[in-house]
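This document starts with one chain, in the form predicted on its own, laid out as structure tokens.
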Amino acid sequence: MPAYEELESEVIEKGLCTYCGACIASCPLFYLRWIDGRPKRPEKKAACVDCEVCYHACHRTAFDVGTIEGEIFGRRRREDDDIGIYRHVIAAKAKDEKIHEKAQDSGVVTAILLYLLEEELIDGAIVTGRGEEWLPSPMVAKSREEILSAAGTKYGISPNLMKVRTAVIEEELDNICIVGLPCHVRAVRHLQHINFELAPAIRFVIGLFCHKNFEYARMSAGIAKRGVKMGEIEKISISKGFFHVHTGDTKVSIPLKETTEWHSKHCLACDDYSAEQADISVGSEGTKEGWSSVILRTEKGEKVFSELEAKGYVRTKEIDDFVTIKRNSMRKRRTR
């Protein structure tokens, strides 16, 4: 029988761990928490002997893909769908200038959100917030001001999914968006398809590419090489081969190839760049700077983009380089 001891040793201490929060979610009594980074039981309660729980939970111990995708898109993957099943691609931008006043490219995601909740479509949304000195931190957003708190893009590790149990229990949530990384979208999907007690608010999920994420503390220490202090920073970003920091009107840009050791062990074990099983997919890559692309997958998802774009929340375009979308894509299922 599988519990938490097996967790820890197949997923968590081999590396393999996303960081991701689910089996913090998904633990019914809040046995396991958040501790120094990672998912921690700090005790081992008399309930965790015949507790399967935890792994279950966990996207990481068994993730049916073929079986995921069916239930999500009627079909699975077919060879020659280059970044998973869509139904659309576009270039959007949002239209709200206070959007960008905050937004990390386009503001495209900000503006979902918004619409979302204006439209009474969901009644909060779990983001990744900035704590102090950009550390990424999961956040339970159920205003216009917390959405706008959050855009941008924050880089490290954010256990988004610990928030579900949050959102749901604790604040009363019954309609939720997640928003997050490949690896959480995975994440979701797995606990939509075990039939997770709290799966059913989960109304929409919001991807990003990704091609690897951060260790926050060393990418702290190598910005800090470069003579910047994480306070100072104003906007993080990766654009044509480099990671720019900006601070004021000053911009370190950091080749990439100079930023491999910041990188995460875990992204080493995954293919999937564009959030292949989420609702609509978010990115920068692919567009022109100010603009994002969208990938459109699932019905629902396209049809609140339709309506979102509409009533004017955001302006689209063809996109500009698909190419280049496929391309990452089919590069990151190579390396895995």
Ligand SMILES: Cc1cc2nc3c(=O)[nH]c(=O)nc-3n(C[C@H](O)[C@H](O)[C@H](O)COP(=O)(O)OP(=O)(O)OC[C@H]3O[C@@H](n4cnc5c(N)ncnc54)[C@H](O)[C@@H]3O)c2cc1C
Given for the second form:
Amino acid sequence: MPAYEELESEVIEKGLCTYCGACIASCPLFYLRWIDGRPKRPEKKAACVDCEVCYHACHRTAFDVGTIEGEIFGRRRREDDDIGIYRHVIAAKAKDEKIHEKAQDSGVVTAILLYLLEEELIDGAIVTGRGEEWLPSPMVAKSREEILSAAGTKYGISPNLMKVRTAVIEEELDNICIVGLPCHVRAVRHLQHINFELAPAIRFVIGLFCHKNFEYARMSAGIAKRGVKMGEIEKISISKGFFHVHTGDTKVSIPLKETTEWHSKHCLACDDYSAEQADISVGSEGTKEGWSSVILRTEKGEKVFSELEAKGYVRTKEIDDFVTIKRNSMRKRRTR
Ligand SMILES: Cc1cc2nc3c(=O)[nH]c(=O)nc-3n(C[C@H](O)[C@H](O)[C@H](O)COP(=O)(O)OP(=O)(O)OC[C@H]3O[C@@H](n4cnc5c(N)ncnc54)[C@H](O)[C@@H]3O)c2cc1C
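Take the protein just shown as the form predicted on its own and give its structure as the form predicted in complex with the ligand.
Entire complex below, previous chain first.
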């Protein structure tokens, strides 16, 4: 019977853990915690009787893409579904200037969250806030201010799913949205597939495009080596082959090929670029600066997006460069 020991030896210690936090959320005894940048059971208590829940909650121990996509989309993927199953692809940007002050690219993710909250389709969202020195910090956002405070990309792992327990049990939220990378999205869909008891509260999933994530300690050391203190940074972005660190009126641009040693090990075993099981996927590639590429995947995602567009949350136009999104997706599938 696989239990925590097997989760540790087969997933965490093998470098496959995506640090999504699902095992922590699933532990019925609250023994698993986030310690030193990883999920850990600090001590084996007598009550931890190899219940298997944490092992089976992990999407790395089993992810049945065909069955899960059948549940989400009503059909399995075909050979030609090269960016995953979707209904529509479009370029969009948030209309609200307040969002643009904080957002990474177009503010579309924040605009969707604000629409969901303001229309009471959700009562909270699990997002990634900015902790001290840019350490990604998962949080439950229940107000416009909290959602705005979490806008912007923080490179590094963020165990967002561990906040499902906080949101549903401690904060008593019944309807939540989760924003995350392709690995978070898989983790959510796996929890829904195995009928995790708190999963029914997850109503909406927004996925972000991702080539690879970075390991915070190595990334911050690499940035420090180039003379920038994490505390001074205003924004970190990636474009045109460079990792840009913006501080006040200066910008340090590091060639991406010099950042490969910062990559998280688990990303080497990931074949999903565009969060293929999300309701809506969003990324900057495929559109001009200030816009985002938006993939409307589920019927729910398409409906919500057309409603929020009609209500003036976003403006839209045709996508500029769909080929790049397809190429990136295919390339990442091949790296597996
Ligand atoms: C690690 C990482 C790698 C990415 N790689 C690519 C890429 O290769 N190509 C591409 O086109 N786009 C990539 N993106 C997505 C891109 O950076 C923007 O998030 C996306 O374009 C949405 O922009 P926005 O202005 O709509 O987001 P905003 O409105 O600014 O909202 C950003 C949202 O991202 C969430 N977030 C921030 N950091 C994290 C994190 N570490 N983990 C999970 N969620 C987080 C926040 O909770 C917030 O809700 C990546 C994002 C991350 C976090």
